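The chain below stands alone, shown as structure tokens; this is the form predicted on its own.
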Amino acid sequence: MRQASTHGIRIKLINPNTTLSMTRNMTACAERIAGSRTEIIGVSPDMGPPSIEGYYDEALATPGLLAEVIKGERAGCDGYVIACFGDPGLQAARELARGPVVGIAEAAMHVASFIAPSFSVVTTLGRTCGMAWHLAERYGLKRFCRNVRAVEIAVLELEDPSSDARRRIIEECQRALDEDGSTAIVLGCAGMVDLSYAISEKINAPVVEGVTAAVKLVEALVTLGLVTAKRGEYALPLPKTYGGLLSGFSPV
């Protein structure tokens, strides 16, 4: 543990995909809820997929994500948010970072469990539902999760103002309350970052969105002076030379 900072808090918000319009939207939403002494540094990697909609996308987004953590460490960032609901590279990022690293699925599910006895996750594509279930189990929150539902909307469709995505998401959230018996909703995609308040008003139930939840959790952890443990699993990576395209990621 270190002393809580008496200066401003610098949180690097990393959107692991390369769609900059989505990054800008996340950053704006994060800035609205961040404390007056918190700086949000919103970035996308220089390489990787434009959206993350499966394990392959997630795996190939991870090197760019970790490169941004390395840059953040050099720049003296206090903490990090991984802004994709699959929480890609979360454990690896914790090996690299001194400050706290929080994934948005982890944050949203935990926050939902604080305010409601049950929740349903409403996400984009059915192919990612298993990923959400695995995360709920990993985080010890499967007993709170009544269901994981998909609206079968591609992530990038959330960026299209002519799409009926918002209506379909609201309708699916209402069905989750009515059919699953859930008492809260977790939005299962970072691209839904700006929808939580509108949906909550429509369905009259708590709606938790992970980007903003993760920002507030990182703020709290930094304010408490807490850092990532550097013994055991989150110790710095062992020095070795990597080959080929990954040579630049060699731990030193």
Ligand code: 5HY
The other form holds:
Amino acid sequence: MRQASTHGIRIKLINPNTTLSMTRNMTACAERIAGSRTEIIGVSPDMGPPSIEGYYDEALATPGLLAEVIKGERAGCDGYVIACFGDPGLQAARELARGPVVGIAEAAMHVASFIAPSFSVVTTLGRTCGMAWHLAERYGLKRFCRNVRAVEIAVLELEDPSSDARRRIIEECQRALDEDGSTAIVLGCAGMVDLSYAISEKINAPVVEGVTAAVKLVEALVTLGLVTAKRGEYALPLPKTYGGLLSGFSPV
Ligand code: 5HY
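Having seen the form predicted on its own, the form predicted in complex with the named molecule:
Full complex below, order starting with the chain above.
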């Protein structure tokens, strides 16, 4: 077990989609809440989908995000945030990483459960609602999750200043409080990273945003000297040679 960290903390914030404006936005929000000893390294993979809106996007975003974890390990990063609400590649990233790896969905749902007995997730597209329910189940938080709602906006519409996405998200959050019996909101997309305070003001209820929640959780874990358990399930991948396009990912 490492000693509690007394030096600076380097957290790699990985936006698994390739939209750099979203990466810049989430990195800026993370830097605003990070501790003075914490450096945020915000990245997107060089390859993969511009937005993640289903299982296929998620599967094809995973190699690029794992490549960023491999690079982070070589660079000595202390921990990682997977900044996509489906928490893609989370367990695989934990096999590769020495330090903690936290997904924004697990972070947001756990943090919401610390401050409220009930929350609703408000996300982008209805087709991704099942993923959020599966994650609430996997994380043991289904009893807190009253509902998963979609505003029916594309992820990249959140990057369009002329869209009415913000208004529609606020309205959906209000409906969640009024109709679901929820007392808090979890924002279900990293693209909503800069909306939590404005929404919370409007609806007068806690709004948990996963990127910032995950960054603070990784910071806390590293400060406590806690690393990913490398026995069993999260041990390093077994050495083997991969074929074709993935040969560069062969575990050594
Ligand atoms: C995300 N997709 O956080 C998810 C959100 C979603 O490109 N970044 C994405 O709507 O599933």
